[in-house]
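There is one chain below, alone, in structure tokens, taken in the form predicted alone.
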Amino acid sequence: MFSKATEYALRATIYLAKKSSPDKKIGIGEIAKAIDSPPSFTAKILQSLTKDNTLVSSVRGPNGGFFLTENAKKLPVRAILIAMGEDEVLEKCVLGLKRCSEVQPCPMHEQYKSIKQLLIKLFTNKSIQQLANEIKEGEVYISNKINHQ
């Protein structure tokens, strides 16, 4: 549904909401390992997410790293999609047709319309912190790695 970069952005932001604070910054290496993403790709994604420090904040230097403020944790998950330039994915035709509408529907329009509304509601009403709170070791995951504990 989303690009690989946006998938990693979602995972990284949720991880930061769970593990970071202005007093506890997380480095690229830890984030990349936790979300099963290449470190250089993770760095590039986090650079996009820190553009205006509204979503992800960062501090350079030996005690630096990435973190989410309390205000950022309250943002809807859709804020991550907006930061990654993929917010329109929720609004688009499932077949990618530019002219799909109620007047000129694609073959899947009627069936997908209610699903699309549920997705928009989910990404708009669920906060980043709510998703972070749902991470329970061994039950809910943000990585493809298998935990053998």
The other form holds:
Number of protein chains: 2
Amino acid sequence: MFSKATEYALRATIYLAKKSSPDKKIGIGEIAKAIDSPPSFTAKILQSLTKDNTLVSSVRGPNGGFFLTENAKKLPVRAILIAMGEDEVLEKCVLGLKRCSEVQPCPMHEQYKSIKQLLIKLFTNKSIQQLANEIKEGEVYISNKINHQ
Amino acid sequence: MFSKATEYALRATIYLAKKSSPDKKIGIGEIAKAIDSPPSFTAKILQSLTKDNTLVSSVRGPNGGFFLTENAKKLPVRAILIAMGEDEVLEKCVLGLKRCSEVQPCPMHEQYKSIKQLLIKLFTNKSIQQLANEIKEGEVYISNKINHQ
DNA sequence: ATAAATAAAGATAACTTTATCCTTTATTGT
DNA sequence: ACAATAAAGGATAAAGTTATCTTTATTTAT
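Based on the form predicted alone presented above, generate the structure block for the form predicted in complex with the DNA.
All chains and molecules follow, beginning with the one already shown.
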């Protein structure tokens, strides 16, 4: 459904929502291990998400790292898709037709429409924080590597 | 959601379900124009789908081309995804986690589960022929190029 | 038989995505 | 100030996807 980059972005951001705060920054090493992603690549992705500082924030140096502000945690999960430039996935025609619309529907349009609506609702109504809260404490949820340390 | 190759495969196969039969083969030129796809690339894709001859069939030479048998038309749309090796898209975790499952759910698992079920149902229960039938006669459905001929 | 038509196969190229590594810059604690 | 730390930035590479072109093989019609 999404690119690897976006999958990592979603996982990393959810992890940060759970574990970080402006007082508790998380290094790329811990993040990558926790979400089971390549560290350098994940760093690049997170760096791109810090560009406008509304989603992910970061501080360099000792005790630095990545974190989410309380405001960022309240954003819909869809904000991550938008930041990654992959929001269109939720809206686009399942057959990839540019002109597909209500007035000019593709053969799958009607039936796929309701699925799209559910997808959009899920990503729009669910906040990053709400997702983070669904991670049960002590549970291996993203990678089982982090819990064996 | 799907790769370009799979989008072309879906469009081409639906088009063939509508327009072709063992008695009426369609050339790659017409197909590509109709579904608005690059001809050579589409040819490659269709060729790969003719490999086992259960989905797309083809004959070379004059009056040759691609076509679908009546049996092929009865296959679920999902057969195209399977042939393209992209069936996993319907089943996989939305966060890309290998271990995500009922017993070890990711934070989106529960809510995404129902969407996945709808997706699987749509692609499994709908036959290629049924989709083709939803194309209204004379309607521009895939590309508006073909109707201007 | 031969020529024409058309898919199949192969080689290759352009572009994108994924990924790594190294250097630079900023921050913190001493 | 200085040293250590960690993200930011840049260059590059490997792999995968998308796309094109040329040659070959097959089929049909004459």
